[in-house]
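As a starting point, one isolated chain is supplied in structure tokens, in the form predicted alone.
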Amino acid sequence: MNRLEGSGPVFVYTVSDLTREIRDILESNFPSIWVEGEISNCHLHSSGHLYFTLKDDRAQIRAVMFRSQVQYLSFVPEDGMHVLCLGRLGVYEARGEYQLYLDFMEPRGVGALLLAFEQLKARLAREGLFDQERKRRIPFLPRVVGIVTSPTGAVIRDMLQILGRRFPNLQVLVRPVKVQGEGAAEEISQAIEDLNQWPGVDVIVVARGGGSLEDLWAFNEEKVARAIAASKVPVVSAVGHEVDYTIADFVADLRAPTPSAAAELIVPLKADLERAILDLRTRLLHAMEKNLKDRRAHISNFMGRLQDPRRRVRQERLLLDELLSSLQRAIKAELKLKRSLLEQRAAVLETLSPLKILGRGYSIVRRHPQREIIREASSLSKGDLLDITFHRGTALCTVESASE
């Protein structure tokens, strides 16, 4: 900044100095302001920062929202959307433009809320959070039911009354939360996580009575949807009336049209179970009696066809005696036949026996000591020793002479 001499002191600003002073004035006078308008020229930079123009029918102002705030938006800003913004006024010195630096932005009006609802619904559906395959079966008879809802009002009273009437000894664990307004979504998400850590909880019910779209908006928040999807315990969504649908309904393992209906869906009537058990017991006893009756008839039939075992033993004994007599006769006949054959063969052997021949005056001459039978006299020499076998006895002789 320079000063010119003349009729009086004149200060000359540089562009940077002037821009800086304007920035200081704006930032000190508008440190935090709410601005409402329509989005145009919306552009999400690769850095994650969001740039757009906020306008109405007579003016416009440039706006920027940095990535650290963009990540908390519950909707995707688009051209033409009417929004309510919170931020501060500042100057972008490089261009000499004043603009809004935003910390918060939300859709304005029901139409904008519906748009945000549809945008989040479509995005979570693409991720598969609504797929039927990932949803779990609700236990038939839970031991502990966790309820995430407001601790006051008709919802929790009606649910406790219905649960107590249907199954008096059911254990119910109520996790109180805000169900609408600022911070409600965070409390609901944390309550779902807390009940997942509680030992024995078999099913979680997220419940709220009816209301407008704005009233139910906490159940359309992405953080609530993520908490339901991440829950290890099956979750039942019971938000609003039958015609009301929230993002929580699509992510939950089961959607109940009302909180009271949820209480009836998750717990069967104890009286019905007792009647069913009694009916099964009766049917089982009848089946057992019929089975015993059939078996008795079957045994009686077999006993009628079965003969007296003593009679069977007597018959078998008589048959055994007959077989024994037949065997003895067969053995005797066989022995007689074998004896006759033996006698015949003995007679033949007797006829051919050398002892028989010796009895007629013949003798057997053998060379001594070789025991060689002598058949010809020419094989003998003077002085040979001979063994001579007679019909009775033997003699040792010496050859004096031998001739043919």
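Numbering follows the first chain given and starts at 1. This is a predicted model, so every value here is computed, not measured. Whichever C-alpha set is largest while still superposing within 1.5 Å between the two forms counts as the rigid core. First, how it differs from the form predicted together with the partner chain.
- In this overlay on the rigid core, Q161 has a C-alpha that sits less than 2 Å away from its partner position between the two forms.
- E127: CA moves less than 2 Å between the two forms after rigid-core fitting.
- Relative to the superposed rigid core, F140 undergoes a CA displacement smaller than 2 Å between the two forms.
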The other form holds:
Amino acid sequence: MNRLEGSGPVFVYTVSDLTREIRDILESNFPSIWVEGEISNCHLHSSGHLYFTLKDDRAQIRAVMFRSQVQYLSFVPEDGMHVLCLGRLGVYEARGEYQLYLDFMEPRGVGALLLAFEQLKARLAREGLFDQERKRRIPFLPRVVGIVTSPTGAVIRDMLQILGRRFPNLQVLVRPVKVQGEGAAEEISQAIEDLNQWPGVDVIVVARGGGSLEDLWAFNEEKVARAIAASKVPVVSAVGHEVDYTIADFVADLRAPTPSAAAELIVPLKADLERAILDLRTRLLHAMEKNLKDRRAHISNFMGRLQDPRRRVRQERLLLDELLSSLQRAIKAELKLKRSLLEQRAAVLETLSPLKILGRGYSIVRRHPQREIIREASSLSKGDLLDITFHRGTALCTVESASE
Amino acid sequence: MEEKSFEQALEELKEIVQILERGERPLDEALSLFEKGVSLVAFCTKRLDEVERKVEALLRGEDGQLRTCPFEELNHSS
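For comparison with the form predicted alone, please write out the form predicted together with the partner chain.
Next comes the full complex, and the chain you just saw is listed first.
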């Protein structure tokens, strides 16, 4: 106390005054600054404002980004991320705290690109842009191959060489674009649209040689992804080396590991096709020939089995003749048998015939005119008339006398 | 030129050859298949050779219209 009184009148701040003065100094000296640091204690408030602490290995400072700015962020801030921020320093008088009010923030370094890549990839995947059902078939033999790439350099030269070797008279339409840097994504997506409008283009290859993640960045931009998804013509992505994956690779209908591989994939070897056609042509001719030959053999076989009706009549006639002659033979034999039987009977009859007895000198005596056969002389009287039958002829006689 | 593709024609030709090789079809049907096959062979062969090799660049002119020029010319001018 003594010291205070002894040194004359002093100016005493109120807390508010002091704070206001501090605020004026801070806010006028740091109205717009870039700050780099690591995010920690990140918290997205329900109001949509984002609160976190920006720190490095020796210090930290509170930071806030209001909802109106948060919506423009190209990434979702998380603890541990290294970010570059643009904002102003401000003092929150009620709590005596100073903090950064941020207008803009972006991830720093390669990690930042990877982050944006992963985040865009996840978003497009959720939208279904990578779905297998969306993939269109790459045509077997495209009429015109559209290529979106840089018109200079090894990539297009190699591709044209491979295409020409595989299919010498192939038609190729190159849509030259910037494949990296400012505006590359716009050019690439426009080129995809342009090739869609050109008649005959059956496949589009989006190609770029190898490079760093930054070099390939255009192929990771949403604009390019959207153009590929919207393309009516199937799109093949051929960006970087085999190990490089871009968003374009995921959206494309086919991913080729390299531009040269794309050239191999999209066009068949003309020589193979020629050989295949020739082979099919030969088989076609042989098959038809065999068809005809088999048919002819079949017909002649059938003809052989089919009988000539005249021949059949001839055969029947022969059979008939045979039957007839055997019938005749049978009748003849029967007749002969009958005849010999008859002759036998006749011979028997003949031996029994009275005429035959008469032949041996006997005669038959009958009373005339009664014709009763006389067997005993006692039945006769003198004067009876008798008919005598001889072997040949008859005689009428008178009995002169009869005796026993 | 919205006719059948080379691939479709080739597939159809393969089928016809296989049917004929089995030799089960009646002669008139076999004959008409054969004729179809012959025309498919002609179609495929023609499709392989009909076009000239052409490498062009597609450009958008000042007027915003798309046009083409030989690819080689493009490289010389740039």
